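Next comes just one chain, in structure tokens: the form predicted alone.
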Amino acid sequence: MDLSLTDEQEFLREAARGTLSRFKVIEAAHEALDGGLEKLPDLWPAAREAGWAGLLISEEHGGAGLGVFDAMLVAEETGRVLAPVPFLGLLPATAILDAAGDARCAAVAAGELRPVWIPTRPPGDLEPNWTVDGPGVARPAAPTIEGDGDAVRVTGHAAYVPDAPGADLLVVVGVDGTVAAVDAGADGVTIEQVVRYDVTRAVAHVTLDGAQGVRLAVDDGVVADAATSTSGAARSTEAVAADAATSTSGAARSTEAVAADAWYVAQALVAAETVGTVQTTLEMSVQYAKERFTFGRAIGSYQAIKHELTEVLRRLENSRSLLFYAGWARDSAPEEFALAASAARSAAGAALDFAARSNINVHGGIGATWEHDAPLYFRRAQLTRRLIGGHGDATDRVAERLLAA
């Protein structure tokens, strides 16, 4: 197994970095945090000209035909500067539309459209039904989705729905494990923006009344047959989703696999977005401990502050070992994406945690100020660790895994 980058891997990363080095997204989320939200600045066109939109969506439909290895590269900047490009919200959507050959994936790839999927979840042994993310504890069923052939009506609601603010196109997965396609201004759809803790992430609550969409199917073939002859339900998603991901032809889908695979999608994005704002958290502190004195010593050389940092550094070495292998795993091993996936977003997200509040305990009384930029990052781990399923989801599904193994 060779985790090493390719030049054109090292070429993506850069690329990106140079990209959002542009904007000056920490200083704008100061001003928001004051109530200026409009500061923020739009990166969806340069989202846009940098073609991550086309990432993930084949090239005989418009796109660059990427891995979700090379996605999560680019997730990965983003997180180190807490960038708010509607990155999670859009990727696991053009995976689907391109698996169903959807005819507007041309139109998505070249920016020209931007669709955002609603998380759902697929069935694990603690739940064994699609559900959505709801406003409380428990979460409510998956959508409805009615109607016999290509013409259907969505009917449901999805709480804390990442990047759907100013979506043009939904793509929404059934209670059955289907899958529409609704246009955001369609009658029926109400997108309702919602005030959150991290100002860098646009959520909104996403309520479905009889909207009218279109089905968008891939091949029932073969793994179809193979989910529905299996009994345990964690087994059989898990399963499909890993042919999901095998097959690049779409002949040995079905369209609940691909509903399943980009729910893993999104759990490795979000562990590498997560995996690099624990970087930058990690540089802020050891940064600090160098320049900051006491007692005429730095504060890094206290045994208090090198062991915590230390355990950061650990931390996110494991994430990214971690992340690194569920993005080899989906085009080498999709039998083991699944887990590995949810073991990338489990370890991630508990890093970012520690790694939050090491930052705000390092730099003392100043790292708990309003004016200070660690709150952003504490901020951005809180939020994370709730959103499409929750770090806790991810942590019990691998728990699902290795304890019935």
Second form
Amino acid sequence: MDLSLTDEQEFLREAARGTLSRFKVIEAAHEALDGGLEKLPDLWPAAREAGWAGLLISEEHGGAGLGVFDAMLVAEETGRVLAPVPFLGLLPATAILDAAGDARCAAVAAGELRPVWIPTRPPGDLEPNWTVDGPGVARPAAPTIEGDGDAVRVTGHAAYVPDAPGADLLVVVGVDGTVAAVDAGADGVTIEQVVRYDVTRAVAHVTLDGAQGVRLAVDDGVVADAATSTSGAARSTEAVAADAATSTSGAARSTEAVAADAWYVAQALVAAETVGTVQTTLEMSVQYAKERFTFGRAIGSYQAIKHELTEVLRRLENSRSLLFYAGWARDSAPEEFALAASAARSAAGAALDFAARSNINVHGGIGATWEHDAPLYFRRAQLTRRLIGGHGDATDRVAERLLAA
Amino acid sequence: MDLNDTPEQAAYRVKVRGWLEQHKAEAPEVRSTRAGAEDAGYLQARRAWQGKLAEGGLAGVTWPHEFGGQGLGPIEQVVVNQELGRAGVPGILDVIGLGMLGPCLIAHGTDEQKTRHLGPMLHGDEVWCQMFSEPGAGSDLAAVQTRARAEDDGGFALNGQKVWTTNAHFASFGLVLARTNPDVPKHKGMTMFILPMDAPGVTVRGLRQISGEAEFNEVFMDDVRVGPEMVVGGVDNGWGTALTVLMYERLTIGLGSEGLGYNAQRFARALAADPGAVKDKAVRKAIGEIGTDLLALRFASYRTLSALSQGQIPGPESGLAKVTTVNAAIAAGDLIADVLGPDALDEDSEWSYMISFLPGLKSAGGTEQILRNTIGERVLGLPPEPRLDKAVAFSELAKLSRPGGSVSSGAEEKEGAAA
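Switch over from the form predicted alone to the form predicted together with the partner chain, please.
Full assembly next; the chain just shown is listed first.
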């Protein structure tokens, strides 16, 4: 057992921090909130240069061939500074493209082509307990992928898709667990950027109306038999996880398992990014609690403040511990990855909810004003909590796995 | 980053597992009910089992070879804990002795003390207890009032009262923190002593808890004579010696949450027995959150272990693991009792025992509030709580505790200047 980072991982993290430090995101975000989204810096060239698009693409397909834990280290850094960089929507798409051995992998890894992952429903047979149902109360039809052979037609809707604006290629997971690649410019594709509560995160509703695409199947050609691949929505998380468990052997990996894995990769990345955000809010709060005096004492000397901030620390450290679990499970215990990634997301989300509000509280009235930075982190907490299945779904998955064991 | 066993650890695990396979038939059952805690025959069986574990190298894993230990690291200790859990057998009985007091003797004791005491402690022949807390000195440990008066023969006479002393009713020895010099500030005038529990003048009285059982005690010392050879770590140096024990206490609690039996799977199993509960959204949300907390704890302890194996010392933040453990277990007890109904509160129920035990555990090893103060100040670097007694001689402190009381040392101004 050794949970310390390797030299390469330390370097990756430091490099990411260095790259992101060149941008004044928080200052720009204030201006963007007033309707000036164009004020936000474009981080894509820097991300491309840093090679982030190829993190999860294997070396044989032109990428860096690193693990999800490495990607999580970068995500933590993007979360620290609320970097508006297409990362969360990008990485799960690259994992699928790589598993499918898609010819575009090299271009993606080089940053010449930006894919985005279009999730549908969460994998498995859980009653959808998520909070992202699309606009209004009606749950829109999740994408279906129809057609035999490589050429398929994709129809349906995916709401609040992170990083969809500006993407070149959609990696769409159908409700049956099959996957298709669709050009963002193809007929029948509509990407509608939606008003963002958190201006630092780009989201869009994606509508597909018979759009032509190409079916993606796993590299080794052993696609799950028809019975399982078409009844994806009805399969248990256990069964999907079991597929994922065998995926490292390569022999029996199914497209459906790869699609499910991408879901949990996204959960793990949200968790890592969120931990970074919590870290920043804690630093802000602690700094202020040392400087602000009331009744003749620094407010951080009062137990009410001190105890609230140690609660932030407690939640932060618990969340961070679960990042290690998720990163380790993806590589070494894939049958636990669904549990680990869900737990990490649940803990980190709850930590940020607490930390973002606490940060405003510690700052007093000033923390609740338009000019202050604290609301930006609160907005991040509020929107993220409800993306990609939402926080509630992640917690429910932990319960599902525990109650089934 | 790798959570897997190294080849050496894997080999060690196989060895431990093999030993347990061979011997687990000799182990007493695991009991977590009031009846179990009060059964003298059961305690005897647990002592004997500790002796067997010691012979098999499964007790004192981190103790040096020369004292009968295995000379291994905390990771191997966790491997042993995990395998004990897997085999479904109890671990050592004297967790406090082997986990906290033995290591303190190893660090600060004289050669004679080590030779005389460590062997019988390891084998469960002599159980130890920790006599730190007093009715007026809990989380503010340096407020102890038990006096150790120097005698002409070089020995000391102990007078005072200790409380919350786990296992004192069957302990052979204990470590006592007592005041040797009241004329200096409270942290400076204390000394640590070894106390034979059968010494004349020692009275142990069981302290019944909410569950009805008595595993804690009050200990009264009435002119109890101890020789100079019983001093551990030097006269007036008791605070430093106590800190060593507290460091090991943090470690024991931080790494031992699973050993306490508070794990997500156990709680989920109790709920899963009720088909209605499994489908209930509120139950699922609650167990999802509790389970997440307890899973986090498991990996937090692996992080601590990694740091320790690289030579780092456990910091105060380890105390947060206890906060998480206790609060998650309290929430689980409430949830399980809500699902099972009043049957869960039946005297023979493991849940009744746990539910009754936990409110007290909240303050064990320092109350949650004091832990948060310490962590806020030492980890986050927040300004300190005002400590009005910091620079005051212990003998003057009584004046401070009266309404409107004050002392002339100007402690408050000093504190303010320091902050």
